[in-house]
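Below, in structure tokens: the form predicted on its own, a single chain.
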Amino acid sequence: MGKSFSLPRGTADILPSDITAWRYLESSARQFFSVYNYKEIRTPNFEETELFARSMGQSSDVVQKQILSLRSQKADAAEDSGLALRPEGTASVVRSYIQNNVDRKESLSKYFYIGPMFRGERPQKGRLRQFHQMGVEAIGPDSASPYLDAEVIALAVNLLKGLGLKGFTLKINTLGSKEDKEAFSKKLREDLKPHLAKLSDESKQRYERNVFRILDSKSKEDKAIVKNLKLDHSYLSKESLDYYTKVKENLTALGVAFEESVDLVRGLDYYTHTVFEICDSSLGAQDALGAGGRYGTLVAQLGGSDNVEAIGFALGMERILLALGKVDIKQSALDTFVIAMDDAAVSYAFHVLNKLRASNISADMHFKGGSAKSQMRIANKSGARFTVIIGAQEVQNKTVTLKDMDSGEQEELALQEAISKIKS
């Protein structure tokens, strides 16, 4: 007996019993994205590590601690050095947008993506090393609009509502322009300086690297200090305040309820102006279903045009499924299960099975035969709506006996008649 293997830490198998819920989530999302005119984009699962360092910020926790790098087994494979599995989707989408010169073809491009992401997390409920996100990015010279901000936020909220979630909370804030954000960073350091000695070791490091991340700290001491800072929007320019006011007015007009949260900053360097987060307390410590915001300088940072802005969000698919609990969705039932009554009937039963499939009827059989009773148990377990029974008489007459598994009624029919009845 050979060595057995286990899942890599922080990953999960998505078994056939789980797939129904996943497909429900994916198909619902695709429908919502289509209604809002977002088109699907698929980027590689790995990119140059520098792409993520430049987009998310060298000082971000993701880049500092969670990047999963790739290494080729070939010592001389220079082209494989400096690659990493993608920790999020935005950077890859922006890279593709720039590389394909999309700004020369469209003034506003609306994308959505669905797929796996990878981070070197400490695994726990709702936090995996390979996890899945679905998200949108609206990019282009014409994207800088508070109406588009409201659309993107409303899309995220309406998608979650459409899936059946009700207990989540939308929190919003603004960081203002790049200059406003720099002023906020300076003010935050000044306000925190007298408390520096009392901050957690991690927040002391963040004070220098990325002071905004202190506002996200889970430490009780840090939270108490932050709570007493009396944060406000005094660092914002009039233009930024007006922009934020318009976003809030648009959300209200759309019937999207929100809470303003002045300490919501998002930890990635690329955010400017509108930021938002959607949380569900039923998830426990890892309560964020998703988050997003506007990024005004990222396209330029990654080598694109200075006049191209963007806004987007990402939703965690595993967390959505956790929040939904047991999704009450019936798995697609098998149409037909074919039963060969004896060994002599197997050949004809196999022929019938493939005729059914050629007619676009989902069908299966137990290829090793066995007693009619044992095969009927398998048919019941499969959830098939009908069984097609093949015995000596059916082989001789080139017919089938069709049994309705709900009513128990059965009749001998020509194969084509049976096909018509199954499809009706």
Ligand code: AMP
Second form
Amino acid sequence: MGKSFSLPRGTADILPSDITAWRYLESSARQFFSVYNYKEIRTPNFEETELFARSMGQSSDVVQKQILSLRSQKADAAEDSGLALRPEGTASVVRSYIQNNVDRKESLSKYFYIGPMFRGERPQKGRLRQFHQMGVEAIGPDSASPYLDAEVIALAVNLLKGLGLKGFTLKINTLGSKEDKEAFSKKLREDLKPHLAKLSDESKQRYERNVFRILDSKSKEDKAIVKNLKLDHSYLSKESLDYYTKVKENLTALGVAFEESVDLVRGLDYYTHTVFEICDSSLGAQDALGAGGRYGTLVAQLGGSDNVEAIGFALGMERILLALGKVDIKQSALDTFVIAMDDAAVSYAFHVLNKLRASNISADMHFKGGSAKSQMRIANKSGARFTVIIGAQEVQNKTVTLKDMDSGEQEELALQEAISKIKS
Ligand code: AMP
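Can you give me the structure for the form predicted in complex with adenosine monophosphate, which would complement the form predicted on its own we have just seen?
In what comes next, the whole complex appears, and the chain from above leads the way.
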């Protein structure tokens, strides 16, 4: 017997029985993105590893621990030795924006993407190694507006509400400008210094590498220390505070409820000013549905113009589906199932099947034949609205017998008449 295979750890098959929910999610999202005038972009699933290191920051957890690199089987692997599966969408979208000189063509570009992302994580509920995100990025010299921050956040919230989610909360914060952020990290180091010895080993390293990540730590001892820090916005410039106030006013004007959270920092280097996170406590430990914020320096960091900012978010699709629970939408039913009453009828039935499909009627048939009874059972299981029955009489008369599966009524018709009736 041959070896049998299972899917790789941390991945999932999306089976036909799951597809209705996925389609519902994707089509609702596309509808929202289009209403807000965001256009779809599709970038490759892998990029230069360096792109992710430069954008997310060498010290981020994702780059440190979760990048899935590609290795060629060939001896001469020089060309693709520096490639990795994308752990998120933002870096690729910004890379494409810069590569295509989009800032010379338009002052604000609004993109959305939907697709798989890859992270070498320890799999658990709500945490996979291949998962899916949908997200938006608004990029351009004209993107620095507190109205745009509010638009992007409102889009995420309204999309989740539109899908039927109710129990989630939106948390927002501001990190201020690049300079404010530096002042904040300095202050944070000062405040944490007396507690350094008591921090977890991981946070001891974060203290030097990326002190903000200590605020996201899950370890009990770190949490206790962070709780007593009494974080505030005293390191922010007046301009940054005014910007943040305007974002909050705009959210209120849009009817978007939010909680302010001074310890929300997001662990990636590229965030400045507004950051936000959407959580749903029904999800347990992995409760983040999505997150985002403003990237003041990312475009310049990746070789683009200094005056181009961006803002965006990414929502985790598996998490949204988990939070939605059972999505009660019917799979679109098959229109017809064709039944050949005996072997002699199969060839004509096959011809009818093709004619139905050519008329845009969804149709299927069981080619192995078998008894009329067993085929009727298969037709029933398929959920088809009609069966098209072909026996010796129909072959002789060049007709079909059309049975309405709801009423049980059936009649012999010319194929064209049957097609009209199915379509009516
Ligand atoms: P992040 O860029 O890490 O903030 O991810 C944005 C969203 O993607 C998260 O809030 C999750 O909903 C989802 N997500 C991130 N990592 C994973 C993962 N490993 N498995 C499933 N969903 C994920």
